[in-house]
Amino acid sequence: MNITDKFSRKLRDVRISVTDRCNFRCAYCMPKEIYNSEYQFFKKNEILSFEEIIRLSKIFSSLGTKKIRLTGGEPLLRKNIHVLIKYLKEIKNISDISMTTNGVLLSEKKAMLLKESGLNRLTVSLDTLNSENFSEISGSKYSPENVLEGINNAINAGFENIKINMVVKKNVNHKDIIPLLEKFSGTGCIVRFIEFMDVGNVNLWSKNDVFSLEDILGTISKKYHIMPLEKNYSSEVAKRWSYNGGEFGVISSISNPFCGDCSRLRLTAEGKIFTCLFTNKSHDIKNLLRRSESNEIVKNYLIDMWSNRADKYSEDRVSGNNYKVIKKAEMSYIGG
């Protein structure tokens, strides 16, 4: 079964969530100021666990769903994330399973464990090389060589084409762009930089501090030659140049929006739905899951969701059609 929401948008992937909780304090996702000490993360009787997840999964394939990625908070930190990963990739019809992580708790040995048990994409989130730079981002103990060792761990275990975001915010981060891709260059992994966006409250967006797609691919021509590339997939989110190097990628939902394509649904670990990045609106899957042994009333309760699903924010945002500022869910509850 294939279902389409109101502007005919297909399900085809899904977001999880595995835990609201982090190791690092970015300032656009997680500022230490609010996420301290004091702050009430989940208890562990409040996230979905492994097998709500799975079930989950299992109707999210009947209804057309295509990919996988498990996000957070930090998804790393969530214990034995390689036996969920073993059982999704068992799902029929599930062709893709992907991680976003910041790279640090990537052992060697959890790396392994990661592609055994059958994780196809790994995604790394730098948002720069520079030591200060990186420690004023992050608000954590780490450096950008903890990232790095992750990732070389991942390639040593197996793993091809690793992205590497980097959210770009001008006058914080966009110097350090072309010291990123002369990193990666002849590497294979792929950097893909994302325009700082409005997700949220707690980071304090300004439109002024928006390193545009314009700027971005500025930057980059004034040291490489690049061309434009074919998306790889329909509702891929990034655009893709060429460079010297290899390839690299830019997410510009303020500048370029992307709502027309959207095929994405995402998970909270508190087992709530949102059909949109920026929306404040959540559906309530977990009552319902643990209340229902039925797979088809859940079933029913999502098609019912997606079938009436409008959302294009982003794009309202720009044309000023039907724009209002709304209070939105934070980044690291909505799992990005």
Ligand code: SAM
The other form holds:
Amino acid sequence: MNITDKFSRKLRDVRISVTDRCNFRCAYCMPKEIYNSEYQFFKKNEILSFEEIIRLSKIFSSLGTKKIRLTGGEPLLRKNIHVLIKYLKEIKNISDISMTTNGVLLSEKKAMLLKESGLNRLTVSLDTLNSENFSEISGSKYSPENVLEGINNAINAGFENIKINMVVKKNVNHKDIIPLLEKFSGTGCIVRFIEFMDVGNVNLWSKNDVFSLEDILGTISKKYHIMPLEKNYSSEVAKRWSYNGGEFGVISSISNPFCGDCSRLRLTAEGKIFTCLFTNKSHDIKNLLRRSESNEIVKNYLIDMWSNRADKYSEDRVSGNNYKVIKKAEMSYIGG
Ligand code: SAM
Ligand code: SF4
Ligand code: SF4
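Rather than the form predicted on its own that you just supplied, could I have the structure of the form predicted in complex with this ligand?
Below: every chain and molecule of the assembly, starting with the one above.
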């Protein structure tokens, strides 16, 4: 069964945040002034168990979902995450399971466990190769070498075409675009530059900090001849280019929104569903699950929710139509 929303968009892609905790404090996501020792993260019994995630994923799959991405917070902080992947892998029609991670916990053993459990694809976030910038941006005790080691372990475990996500902020790390691109040239890893997004409220987003698609292409084309590539599939979020060293992508939700193809739903660690990264309206699915409602009731709730979906926040921001600045959910909570 395929369900569609108000703009005929199917539900194809579910992003599951498996924890709201993180071992980094990236300034654009979990600034350390707010996520400090006083901050109350969810307690164990407040977050969805593996059984609950699996039950819901089976229902999502019966509604047309093909892809699941595990994210967070930092997904590798969730104990035995490879066991969850093993079960998700067994669900009929789920053909692709991926994970977005900051990479520093990708030890040799963890990378092997993830590969053996059936994880199809990995995205590793890395904003700079410069140690000082890295400490500043990530607010962590780690270094770029720790991330590179994680990527290396993943390659050795058999992961191919690993995506490297770099959030580009003007005057913070835009000078790192070329070094990062060159670092991964010829490695099979694909760097994707992400425009700094107005997700959440705590990162004090300003348009002046955005290094746009145009700026990124301008920077790369000063050094390389670039050519646009076709999308791999219609709902792909990154625009793709080839350059002399391979391929790169840009995720330009600020300057070039892509709501028209958005088939994504987000499930938070505490069991709330968001039908858009930028909405403040959530649906409490944990409550339904824990009231021991039948799968049929949960399924009908999801059908009703998706068929009423009319989100197109980024397009509205660009056009100015229907656009209001609202209090939004934070990225580390909703899952990137
Ligand atoms: N902790 C993992 C990581 O960093 O890869 C997974 C969760 S993180 C929220 C998912 C992705 O969102 C990361 O690639 C991160 O760089 C990106 N992200 C977080 N805040 C962002 C923002 N304000 N604008 C653009 N991308 C952002
Ligand atoms: Fe943690 Fe990822 Fe957010 Fe950085 S972007 S603080 S690594 S969840
Ligand atoms: Fe999807 Fe919302 Fe982003 Fe548009 S703004 S692409 S609807 S998540």
